[in-house]
Structure formats: structure tokens, C-alpha cells
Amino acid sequence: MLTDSFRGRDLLTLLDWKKEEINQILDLALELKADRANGRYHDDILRAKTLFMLFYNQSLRTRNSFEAGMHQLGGHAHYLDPSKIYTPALEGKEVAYSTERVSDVARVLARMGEAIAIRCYGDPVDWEYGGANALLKEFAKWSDKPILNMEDDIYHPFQGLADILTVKEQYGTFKGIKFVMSWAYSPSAHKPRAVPQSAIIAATMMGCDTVLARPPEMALDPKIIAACRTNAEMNGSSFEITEDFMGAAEGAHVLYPKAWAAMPIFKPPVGEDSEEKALEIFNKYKDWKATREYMELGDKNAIYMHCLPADRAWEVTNEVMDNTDPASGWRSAIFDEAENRLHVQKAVMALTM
């Protein structure tokens, strides 16, 4: 079931991994999921091993899926609140007797456990785009144990894995599957870009016909757009960007409307550090919302996806979120998607730790 070729690998972004390796992760995740459903937990795989989890941001699904996954594989997850320890900080951003340099924290924890998982974005790095990603890279530089990205300000690789596992379960293939990642309205402008960016990376990497639908002010990272175009070219699939919310939904198999930040929310030089301007932009697109009419534009067996938590009544109606009946044609797959966080994370931990 397991191979040593993954041992010790970091997972900071799916762009560092090959398509064949992602397929191996998905296959193992499906195997572990089936085994769990039949009461087999493989609690010998990570017996007596430790995962340290640093959460600079709050969490429901991420924290509990990692903790449950470690328990089911026989190990233990330590939850670390950076504000309750000497907060790990990059050189030049230290505060005496309050922080501890990342290089020191990484080497200490690596001596005591088998992996370090980190979530950091937004306020802890003052909305400096790429600041949290730099923090994770610094951990990876100094730790000789795997660093697992539980979401930074650029990437959310485990969400991307859960997304494509859900697609694979639903359709059995990625070829010919129209995957639409779309912006949706929220009254909160403080939304990182990590989820949509990782979703389109994963979808194009696996060969879905991927569409990014967003208002002009909600453009994503040009480096990631370039990587998605390369992925699509390698797979003989397509990658399209459109500003037509409803038009993008036509014939789609996967509909994934979610809010993310407009550029003004970020600090210069990337943005303008203006929440007021960001909200003005958001308020122009209040009709970008997942409704029954929107879902009915898709394939007759389309699925609605969202990383959660969703802003009900703004991003999506209750009718769409709560329609989980497979007999109804299109349906919400959000709880399958949420559960799949557990299985892909177990697979990655088993392979890397």
C-alpha cells in the first residue's frame, strides 16, 4: 500500500508534485476511506508518531481532520497556538521575549516529531501577499521533517486534493469534466486566494476542462494562471478565464462559487491596503450567487462544491447548499468534499511521515 518514495517530502503546493504522484495520493485516500467505512483504521502506520500543528488562524475542518487522521493512523497531533508559545517569526520581524526565530522552532520540533503542519494567512502577516508562504518556506528550509501546508496566502493544497478526490468519486474520471471555479459575493472582503488558486491548479493538473469565472477586479496570481495553462496544454484539456458568471455554468459538471479578496485588500506593492475600496468592488457583484437557477445551467448531474465555511444567503442559497439528494440530479457535494479532507490528509501523512 505504501512506498518509501514519498518519505520526508514537504507539501507546500501541488505544483511541486507530479500528476502521477497526485494519482497515487488519490488512490491511497480512496483505499483508506473504504477501509475506514469497513472498520479498518490501519493504526499501525503512524504508531507513536507526532504531528505538530501550528494554527495562526482559526479552523474547524482542517484541525479536526488532521487530528482525527493522526489518531486513526495510530499517531498523535499536537495543537499549537502561536500566541500561546513564543510565536515563530522570520528574521527581522522578531519581538524580544515574545517571538522565536522560525529557524530555531523548526529544528526543535523536528527533533521531537515526524512532521510540522502550518496554517497562516491574512492578519498574522498583515495581509502581505506571499508573507505566509515565505514563513512556510522558511520552516521547510530548516526542518529535516516534512512541512505540510494547512493553508497559506497563496496555496491550500489539501483542499485542492479533497476537491479532486470528490470529482473522481462522482464521475470516475477527469477527462471531459467541466470544472468551474467562480468568484461569489460575500460581505466580507478578507478572503484569501489560496482555495481558488489551489482548486484550479488541481483541476488543470488532473485534466479537467477548467474555467475560472471572476469579475475583472478579482484576477488571481499570474504565476498560477501560467501554471494552469501549462497543465492544460500537457493534458490536452482546456483552461479558460471568463467574466460571465452564469455563462460559465452552462454544461458544467462541477460548480464551485466562492468569494476571494480583491487586490486592494493586500498591502503595497501588490495592493492598496484599502478595505473600503475592496468592499466597493465586492458590492458591484452581489448577483454572483449560487442559486437553483444557476445550478440548473450545469450538467444534469452537476455538483455544487465549496471548501466551507460558506457565507449562506450571500455566496449561496440554503436550497443549493442543503440539496444532498443524489436522486434530484444536481446536488450539493460539500459534505463529501469536507469528509475527503480527512482521507487525502491521511494518505499524504502516511506517505510522507
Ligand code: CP
Contents of the next structure:
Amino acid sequence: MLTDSFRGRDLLTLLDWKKEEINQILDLALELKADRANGRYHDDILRAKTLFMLFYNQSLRTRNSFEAGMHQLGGHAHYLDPSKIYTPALEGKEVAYSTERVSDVARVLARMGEAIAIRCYGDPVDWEYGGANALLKEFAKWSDKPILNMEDDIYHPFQGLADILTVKEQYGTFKGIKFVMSWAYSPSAHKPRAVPQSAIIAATMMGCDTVLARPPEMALDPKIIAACRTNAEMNGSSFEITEDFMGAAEGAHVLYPKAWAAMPIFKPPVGEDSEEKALEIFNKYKDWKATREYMELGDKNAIYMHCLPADRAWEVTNEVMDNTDPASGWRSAIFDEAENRLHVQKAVMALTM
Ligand code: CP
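Could I have the structure of this protein in the form predicted together with the named molecule, to go alongside the form predicted on its own above?
Expanding to the full complex; the earlier chain stays at the top.
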């Protein structure tokens, strides 16, 4: 099943990969998942190989799924805290004997391991939209080993892969599946747009009828919106944007409500740097919350999805989060979705490393 065409490739965004390639990753992820359930781990695939993981931000799922995945495939995942090494920095942002230029860090780590995975968004780049993505691209420019994006400020491709694997498992198809990515209220304005942007990229790429529901102030990156329209056209599926939270849920198979930062807030080129103003905007939409009534608007077998961590009581009720019983009609698929991070990442690592 492993093919050489993936070897050495970076995964910074799903937009760099073809639909057929995504399908191959999903198929391999399902194969690895089934094998693990039967006690087969394939610990020969990445034997003695090293993944360096550089985390500028906190993580539960991403760190542990990459670490567990590398271990299961026979390799090692090495955790790096940027504040405990010479912090990798772009030219012009260097501090003597405190930072180290990305071009040097990338080439050093690429000599020692087989891939470098990076998470960076928000505070480490001063909430300058695109700043973290530029950092990852600089790593990719200098490393001759794959660079894997564990979430930057534009994309979270492995979350997008886990999301669509969860849809595939639930429905067996993407055609005719109404996939609703929606904004939801949170009292924290510090949330990047990478998850919703990658979810709509993945859903439109695979041919779901995709709906983006969001208040007017929470628009996503126009370039991502344009890419989603192109994806939908290529698949003969639909992509719509609405400001109607409850209306969007009607007949939906997938309901994925989560918070993200308001588009006009936080630094140029996005806009104003005012958390107070961001929260004022957020507070207008406290009723954008996943409740039983919301879920019941969807298909009778609708799934609730969230990348996690979710802000319980704000984004979603406990009842929706915890209704994981497949026999109950609509249900929460959040733990399948979290587990699927492991399987898609194993598939991508096996193919690229
Ligand atoms: N969904 C996700 O990326 O989770 P973590 O922030 O815990 O890694």
C-alpha cells in the first residue's frame, strides 16, 4: 500500500495535495486503524526514524497523537520547547544568543531526523495573521526532510484530515453530505482560524455540500473562501456562506460549531489590536451554541464535531458533548474525531518519512 510518490513531501496545507492523494491517505489511515484494533502495529515502517516536534503553543491531542503514532510505527517523536532551545527566528527577528535563524535550525534538525513538525500561532508571532505560516514556509525552504504543519495561523491540515476521516467512517461517502462549519460563542477571543479554514478546505475538496455559518465580523480568509468555491465547482457540490446559525443546521449531517477570532481584530493585515473590542463583538452572539435543539435540526443521524478542546457551557452544552451513543440518532463524534488524528498522522508519516 505504501507508495514512493509521497516520500519527502511537506504537509503545510491540504491545498498543496490532490484529492486522489487525500483519498489514499484516508484509505491507509483506515487500514492502520483496523490493524491496530487487531493488535498489528507495523513497527517496522519508521524503525529508528525521528520526528522532531517543535511546539510554540500548548497541545493535548496533537502532541500525544504524533508521539503515540511515531512509537507505534517503530520510530521516536522528540519534543522541542522553543524557549528551551535557541528559539528559531526569522531574519530580522533575531536576538543575540537567544534565538537561532530558522534556516540554521531547519538544516541542523534535517541532518539528524526524518521530519520536522511545527505548531505556531498567536502570541509567538504577535497575532500577526500569516506570521506563523511564513515561519513554517521558511522551515520548508531550508529542510530537505518533510515539514509537517501541526497548526499554524492559517491551516491545521491534520485536523482537517481527521475531520473528513470521521465523516467517511460515519457516512461512507462525501457526496450529498451537508457539512456545516459554524462559528460558536466563547468568552476567549484568542482562537486562530486554522481549524475552520482547514475543515472547509477538506470538506469542499472531498465533495461535501459545505456551509460556513458565521456572524458578519467572523469572516474567514478570502483566499481560503475562493479555494473552497473552486473545490466545490470541481466536485459539482455546493459551498455557501450564511449568517443564520440555526438555519444552517437544518438537514445537516455534520455540525461543527466552534469559536474563532473576529476578522477585524488583532494586528494588520487583519485589523485592530483590541481584545476588548473583540469580546464586545463576541458577546453579541452568545446564543450561537450547540444545544439539543440545534442538533435536532440536523439529519436524524447527524454528528456533532469539534476539534477540541471545546469550551463547555459556552460553545456547547454538556448534553451535546457527551451524547456519544451511536444508537441515539444524532450524536457527538468528538472522541472518534480526536482518535482519528492518530490514524491520519500515522498514514502521512508512513508515506512521507
Ligand atoms: N485539536 C487540536 O489540535 O488539539 P490540541 O490543541 O490539544 O493539539
